[in-house]
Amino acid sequence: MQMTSEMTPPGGAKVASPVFGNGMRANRLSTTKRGGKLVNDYWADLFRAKEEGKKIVWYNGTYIPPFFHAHDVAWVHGEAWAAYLAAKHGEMPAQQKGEARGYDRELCSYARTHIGQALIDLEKLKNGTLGIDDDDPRAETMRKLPAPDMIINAYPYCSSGQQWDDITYRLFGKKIPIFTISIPLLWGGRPDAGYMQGEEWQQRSQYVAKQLVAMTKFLEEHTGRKYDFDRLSEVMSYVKKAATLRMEAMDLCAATPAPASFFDWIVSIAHVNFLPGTQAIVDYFEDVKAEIQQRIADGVGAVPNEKYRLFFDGMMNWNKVGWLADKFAAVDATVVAGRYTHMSFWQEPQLVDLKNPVLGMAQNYLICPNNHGAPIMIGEIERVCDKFNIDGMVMHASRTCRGMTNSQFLIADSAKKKGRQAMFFEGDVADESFYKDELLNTRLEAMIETLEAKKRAA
């Protein structure tokens, strides 16, 4: 059944959900709205990227672009390009192209995206067709993604990712040069393992520098020329400045109401995952940090009538961003934490040493949330948990994102112990026919009348 502000019951009048019946919607920090020209600004430097004489790579993975800024190589981020066309309901010319080749809807709808929208450049580049109308509005986008002259792959965790710059890398006659780094699982198994500590730590920590150090002769050969270090700790100090800010200002949401959601969140990541490091995203996060800082002065919070606050686990459902958000804000409910937004993208900036950036750019890389064994990768999200003081948790298994749902149920168990609420709702990270609404609906129903009785017993 279709939950909705009001419902009509058999022969009878409209009367209020007794969940969604508030018409609440999120308070959205307007500084995170405004943060959206600088990625679209982002996006228009990269169009003109070939114009302007520029070598592109693309990647997949990891938050790596920092090398290729320090570089003046321009780079495509394969799942932040289907993240934006699923923003824009722009990714069906894309994801329909690679179904059409023979690639599964099962597979990471990332990867279908972007290895669509591989296919439709090369359609362009033989015979000046983009393969789709170009009466629609979509096309002027679509046509403007710059082909690749290098291809890198730095995953983490997840075999698709692995294997997806493989197929583009053979989609294009295997004639793009390409490189791949290893970033191992930290197993956790030994007596010493810990978040961040242990001989298993330290060794693949040197591991992966030794090969973003290897990365940069490959930038070299491919560009000629000489890679510069003072550079690339130029561009991290910018990095490292707004990702300690997004922390201090995420830290800051423990305080009820949260003044910002992982909504807000959600919507910031483009600024320390695929962003140049200047100036311009320390000023977004300082002024996002400012208007946190406000909003508890004033008593102001994401949701406007603050009752229950919860953990969301999962990938984000790029296609309904705005829509969770107004969801969870109709029953007083404040998304306040995740994994994806609270234990990702420069996490721990104090690992990185200025004055040689490397390694402490590795030890980011490692501590990917699903690239820790079961044990601590739980540890480290009831950490998150209790500082923000959490009553329940969204599972969002992503129909096509296995590497961050495998472990979901295991996770839900440990929350449950600790007295928490979980449920579970099934969606995807960028293609829209797999999230139902009537089925989270239902389950939201069942959980927010559950912690409404808790609350009432206790």
Second form
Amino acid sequence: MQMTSEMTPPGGAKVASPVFGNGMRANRLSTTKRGGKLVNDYWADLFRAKEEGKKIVWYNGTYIPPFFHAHDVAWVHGEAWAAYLAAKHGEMPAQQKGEARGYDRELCSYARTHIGQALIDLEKLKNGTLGIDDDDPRAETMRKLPAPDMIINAYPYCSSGQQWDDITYRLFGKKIPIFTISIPLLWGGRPDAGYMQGEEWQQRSQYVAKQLVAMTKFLEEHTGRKYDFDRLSEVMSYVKKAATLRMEAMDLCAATPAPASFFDWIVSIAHVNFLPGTQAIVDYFEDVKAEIQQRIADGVGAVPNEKYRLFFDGMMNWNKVGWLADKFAAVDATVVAGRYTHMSFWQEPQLVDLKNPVLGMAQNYLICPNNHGAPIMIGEIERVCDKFNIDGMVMHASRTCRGMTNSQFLIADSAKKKGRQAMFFEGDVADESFYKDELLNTRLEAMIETLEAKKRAA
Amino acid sequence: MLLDSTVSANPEGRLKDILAKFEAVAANPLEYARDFKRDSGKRVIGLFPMHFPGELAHAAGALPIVLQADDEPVTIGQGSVFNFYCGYNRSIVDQAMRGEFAFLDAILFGDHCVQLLGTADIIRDHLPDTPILFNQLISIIDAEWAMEETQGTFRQLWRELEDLTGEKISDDQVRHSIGIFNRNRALIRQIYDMRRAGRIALTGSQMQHIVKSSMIMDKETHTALLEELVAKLEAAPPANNAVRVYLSGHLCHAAKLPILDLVEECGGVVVDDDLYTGYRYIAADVEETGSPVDALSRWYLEKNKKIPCPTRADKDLDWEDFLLAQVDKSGAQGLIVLMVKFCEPHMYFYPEIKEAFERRGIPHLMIETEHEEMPMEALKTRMETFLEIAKRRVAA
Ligand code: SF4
Ligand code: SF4
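After the form predicted on its own, can we look at the form predicted in complex with the partner chain?
Then the entire complex follows, led off by the chain already shown.
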């Protein structure tokens, strides 16, 4: 689930399509540019980590970096790395390498990219060369990713996320220690079940917390250093502040026109997902919030002429962030909120007790929106849609990500029952070949026409 | 009723009768289950593959049946499940929409495959009156806490089954059910042993009928038929010039019969398999003494050692090593991997298998199976070529 600064469209980017819509472009927040620098700093630090004598953890899944940060080990989020490569248009060699070994193109494209890149790295280790030409501009980046000293998997809900690391472990000849955390689905079938309540919620929270403590033992074992829980509290104090500011800033977007859009929140995910918990991320979200407040005062929207407000469901199409932001702007639609941005990444920061943060962290990991049974998840989606006054749902059917496509028909049905429009478009998380621009154009235009007719009738 | 016992006088006729009965149940599992419910007045509980033991539901007095994909094209299900999901999930969703599962008294879910988790929610939505006992089994089976967690899962399931029936389930009842299931598994394993040793001739399809019907039928009835079958099978030994192949893969549901039949049609013979609707389903027994929860938990956590499952995380086991050993053990001349299209766990682990077999120089053929029509002519050519290679490799 990731993002890098590269996805912010460079200034002067073309409109989504010269023949599509009215040619208007998204009015992106300016503070996110500074956010991009933080992301780049993170990667630069990571590429230096080995030289600085740090151990490296490769991990996948939920936002567990505070545990690594507090223990002074460097971390690589597999999904973030796949997205990073995609943003630098370096995903193709990795995906081809994976395909050559027999990984089917219908497999999670994050996993395929990451595994393919690991294959390239291994070849590099063997031959002393990269799998691509040395003068290829991508070579520089790819050469830099430090190999893992430990692998940790903490994937809520999606079995594919777990199997992916199983393969990484095998690719490295089973020589790198691996630790896997179970984050079981909150099915919500017991009579007392509800969002963050009931027996299942209590039991599962304790279960995940226990495993997180066991993970600190694993880190101790493989670094030879004692785990410092005070340090964890300190790191979490920044994360909690940043997350709280992010949620407050998001809430401000209930204003009309919405001062920021889903795409602004998309480029701000890295900061709460895997950047180090320091004052820098707090400052970042303070600035974002301030810019949003200023826009509200000035009556400025994320889309120049906001007429419709949409909700984005599904995994982001990482190669298309800027493209999609402009596409919606061109039909005067603001994508105000999304399942991926608004219902994940420390979205319940108040659960984290800084004196004893592990339980609240476990709980935030559990409430990854995919990890709820559909009735509770859909209840939460509706709550968000009501809060932001949403007219319609854009469902991204991301071809290789079943984790996020699973309940989409139920979500669309429920939206329709609530009087909201819903449309599907096809794409994928990191494999551009599944994206169908024409289909999106046609469906989006049709939905806008319906919304228009509804407005006229009202 | 599919199970009237018309008796043939001669042993070969009786052999055919029994196999025909298994085939009939396997072809129409829900019809069997509905008839059973009507005739016995007992509950029928649907189980989802691949790891839920039927023993607890049996001990609760119900007929547990493993829900199967059917041969119908996915039609009304299309509005509820994407076409990039495996055929099993799409078929199940379609059957649920068609009202096929309405007669079930409950459905037991609990696997880890992300696609099945989606199906669980769709079924909950479409069958609001059917109790869904959802208890997810831990998939990291070598975790320090795997035993405790699995015991908790089975205890919870036990309680939920008691709530469903309104009656206590005693340890003895569960032990009794375990014994019945063990006996059934042991008999099927015996058939597998005989086949591996080349003493009996059973096609891939016939073996599937045996296992699939065991997933559906009342276990004691099935066992009685198996006992007879075992005694009669040796009367018809196989021809010995066919190319011996091992079938692997096809998780969660039965492979389409025409695909299996291609093996024999093209001059091969199946000597062993690790298919779910095959040896995987009956590979491991549950202990019949001590605490049933502990016994079931050990069964769940250790059955991976019998046949590694790509949906479980287990650092020490490798599917490809297991397959190489099995191919050696059964004297197979080649491996046929049947892969359900869009099956992620299988897609992840297939390259490991492919490389291991290439390293060892053992021929293997990968066939991706689809719920919809398959291009059988092209497949036939591939199968013939593969068997020819396998034959030559041995001759060389
Ligand atoms: S399929 Fe989706 S949720 Fe699952 S590992 Fe891939 S990106 Fe993550
Ligand atoms: S394990 Fe494979 S066959 Fe089974 S439900 Fe999942 S994708 Fe389908």
